[in-house]
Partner chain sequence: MTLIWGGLSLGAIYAIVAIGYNIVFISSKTFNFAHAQLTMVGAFVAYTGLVTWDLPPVLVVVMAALAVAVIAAVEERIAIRPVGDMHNILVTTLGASILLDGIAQLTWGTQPLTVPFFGGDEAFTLLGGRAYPVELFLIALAVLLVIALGVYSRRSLTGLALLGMAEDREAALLRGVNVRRMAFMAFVAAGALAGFAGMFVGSKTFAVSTLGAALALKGFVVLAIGGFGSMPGTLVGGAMVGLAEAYASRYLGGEYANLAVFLILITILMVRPAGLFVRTKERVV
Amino acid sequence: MKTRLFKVVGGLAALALVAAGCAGEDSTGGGKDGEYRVLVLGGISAEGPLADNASTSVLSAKAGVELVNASGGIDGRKVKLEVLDDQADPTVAVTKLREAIAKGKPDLVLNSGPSTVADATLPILKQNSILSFNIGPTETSADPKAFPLNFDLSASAQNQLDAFPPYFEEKGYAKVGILHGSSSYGEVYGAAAEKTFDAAGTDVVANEEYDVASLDMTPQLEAIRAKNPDVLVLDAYGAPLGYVLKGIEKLNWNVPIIGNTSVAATSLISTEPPSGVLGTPATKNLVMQVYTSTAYDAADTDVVDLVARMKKIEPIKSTLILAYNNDALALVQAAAEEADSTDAKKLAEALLDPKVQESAVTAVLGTYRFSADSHAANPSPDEFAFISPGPLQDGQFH
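Chain shown above in sequence, structure on its own - the form predicted on its own:
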């Protein structure tokens, strides 16, 4: 368990300062009375599994706020959280974000939505010089040249894929087929997967993309099956995952399947019939890539503490892989301690310091490894595990 760095200004003194209405001298946000104002976007009223995932993301933000406020806030400023229901719709997200900024620029924005929401909102955040954290990576979201004040919390496609070749070797897979969605993330994933597996000496016999709006992925699956791979690597999230699995059953294709973290984050996979597929033939050949924090371990005290803080607020509806926002608050608190400031640019600079990254009391990932060249989380391969689907309990696979 990491040891928190405590500010010279203790919690009580900081809260007294807030009560006196004394904002930090370098406050850049629109928070009132010295509060550090955080906006979290999430598709709470979206359809299907997106709503549960958004609920977990928002809940983790609330748990993170509780954590940092209990130890003095962000550079002595008490954190105030506001939730914007973007319905997982980029158009709605843009409208509500612009409205919120017009009322007063927030200090920090946490995007809980899919990459399509990130694509739509990051330019607005950049235009307004707002520090942001994002869980739906896009092709450029982690590029400091494109978005210098944005940091991706989830592992990049490349981070995840780097853990695959050792698993292929362990299982004896020499020929691989890839199936990915047409989302921003899916396209990045498909291209990076082929490049990574090729570089590792694995024969990529097929790389097919499906339309995420389609109800039938059988044509793409047939094309891959025709090349006779040893294993199918699958990117799918939400309803499309169900259609892919249905297509594999329809073809009576008995092939090992490795789902990426998007697969593990879809509640369909951890729910028994009639609403899910857990325990059915559709999952018999499936393993999923997850963070080690998503698999229950009583000895991991930081994760145990996060689960307890979230459950204290409300039930956890999906996997802890959606709980990144807790880590975002912890990272900002550690960065503010180092920078002695809440200025967005100074915080962004401090987040690149390995000392700050190590000191932040994060849980979903043990250590985030932002750098001057990459604002992706860049977790090490040992932060991942490959597990079979199972029931979820308090956000973890047991």
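All of these numbers come straight from a predicted model, not from anything done at the bench. Think of the rigid core as the biggest set of C-alphas that the two forms share within 1.5 Å after superposition. Positions refer to the first chain, counted from 1. What changes on going to the form predicted in complex with the partner chain:
- Core-superposed comparison between the two forms: CA of residue 227 displaced by 2 Å or more.
- Relative to the superposed core, residue 176 shifts its CA atom by 2 Å or more between the two forms.
- Once both forms are overlaid on the rigid core, the distance between the two CA positions of residue 103 between the two forms is under 2 angstroms.
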The other form holds:
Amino acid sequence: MKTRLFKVVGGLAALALVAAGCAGEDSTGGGKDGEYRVLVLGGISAEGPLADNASTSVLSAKAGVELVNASGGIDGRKVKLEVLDDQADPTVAVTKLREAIAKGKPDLVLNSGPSTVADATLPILKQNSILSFNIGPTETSADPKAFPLNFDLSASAQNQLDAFPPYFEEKGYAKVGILHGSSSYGEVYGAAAEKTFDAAGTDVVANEEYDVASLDMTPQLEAIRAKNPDVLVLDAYGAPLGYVLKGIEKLNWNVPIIGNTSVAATSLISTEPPSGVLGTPATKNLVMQVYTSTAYDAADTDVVDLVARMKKIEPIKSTLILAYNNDALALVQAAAEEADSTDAKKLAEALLDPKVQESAVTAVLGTYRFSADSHAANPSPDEFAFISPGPLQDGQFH
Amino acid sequence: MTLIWGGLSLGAIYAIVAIGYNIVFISSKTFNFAHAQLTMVGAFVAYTGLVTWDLPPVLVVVMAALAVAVIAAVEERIAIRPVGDMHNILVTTLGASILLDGIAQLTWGTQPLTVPFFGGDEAFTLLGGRAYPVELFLIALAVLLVIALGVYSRRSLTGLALLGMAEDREAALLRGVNVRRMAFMAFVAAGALAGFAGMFVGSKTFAVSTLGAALALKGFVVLAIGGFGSMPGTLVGGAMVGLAEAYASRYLGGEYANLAVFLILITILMVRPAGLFVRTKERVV
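Could you please show the structure of the form predicted in complex with the partner chain, as a counterpart to the form predicted on its own just displayed?
Every chain and every other molecule in the complex is listed next, the one we just looked at coming first.
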């Protein structure tokens, strides 16, 4: 009886294996002539800025689909978009992603949430051999050995910092002071900034940290001022940015300040008084690092077109830096053209080709530089601009 | 001197929060963990009144005090009154603080909002140090509040009744004090104070949903240093915490600010377990 049971189970297992083998490479999606199914994960019903960020991410995916479908789809397949509200919660994301895959495996997943969601969902995507793009990078998300079918879209702190030394040289800044927060990102940023500036031959005279729960940063600013730097590099987001600017004003310290992309993401500096500080003495010495696409330029037709496509669908609620999903679809379209296939592995290989990266009609970043060793976006320093604060309109600083 | 003004003004904010804790503690021997959040709501109401509705500051102060007093009254009815065990009140008021954080985020968002100060927003030099008008105002406000509450508690019948309740709740009840009503009124008064002070705290710190969490812990540290129930203790504790934070940040680095504060707290509690201004009572067994 026992032997017979083993035979039945063994037979069923063999059948399952044969069936899986027959499914072959086109087990993804609806086949060559079917729709190309794209799943977007985003914390649409999350709290505060996360919801606005997710809204912009989803909106950019819709705008990307519109563009790709208007120019023939992906390898001739029309793109169909499905949105999953994961509430920016890894548990919800895992549950909803598993449910969606059980109903029918998508061809592409765009993860628009924080790195915690990426951490939770990437193993599932790997297990199911699904091509994915990710906004919130994790320690291993850009490592092809860990996740061969995933690509990160956002710039790393190091990418951002690499753009500083040329700017220092242009402005003649030789001595730099750094002020950063006590968050994990802030600490990494502070250490990486010192290393990068040192390596570029800039004299880092001070590197101070502030507690992100503190209500006054004046003491740290006094400590930095005592070292007399030519410029202050600042990592701050939200209320701490306000405290730093208040502290500088209080000290009557006339030092140029360069804020990182977190500074640019704080609405306080893009809002005029009485709600914000735009146009007040607090921002007179401040420039902030942004992608060139986040600073309005009428001559940049790809970005102007993206904004128009997004606005046509619904208003843009946060900066255009969250519109990476548009670029992901453009990249996949270019890769499919090169690979003449929508197979996830072939697309991933094609995405590493510099010709594909150049030909993709992306807007948030001009060119993504994925390589065989790193699936990170790795934007070049000229993808960044240092601009004075201005009002935020349709996701761009004007 | 800039460090001293900054440290003292920060200490004054902590002291104002600690005063609110004390009012509730004296009247009912309980802690309202949501008191710092009430101050945060006061800052947001002030923002709405001053910026959104463009109302005169005097009207906004009254509006903030009344609005937060009503919220405090509701909190007392749903998070304190129905709870029998004193220890459980710690949990229910903690729950109220989380609720207030969430409501503030949903109503006003998570970005910092500027609360203008009626005395101007330009820093000036005083005794060789730089300070904002609101910082000096906060220092003065904390001192005045302690003096006023000290006088009130010793000169008015209500104040004396509150002191009696703090000393022995049952004895006060036997002497005809409506203990429950007095505790409720003290809770509401602490709420009104939080709303009133929230307007000025917001001018120094912005109206932001994380404000309550930032103030709550330091307010308790100030209370522990000065002694639970002691009003002058809040001033001394506030000054110590504010200055320790400022000096540690300046000369040791921002990462040592909290360490310095808690080192002071532990040292004081080892020497005087009940705080600087409260004597330990011997219990007869």
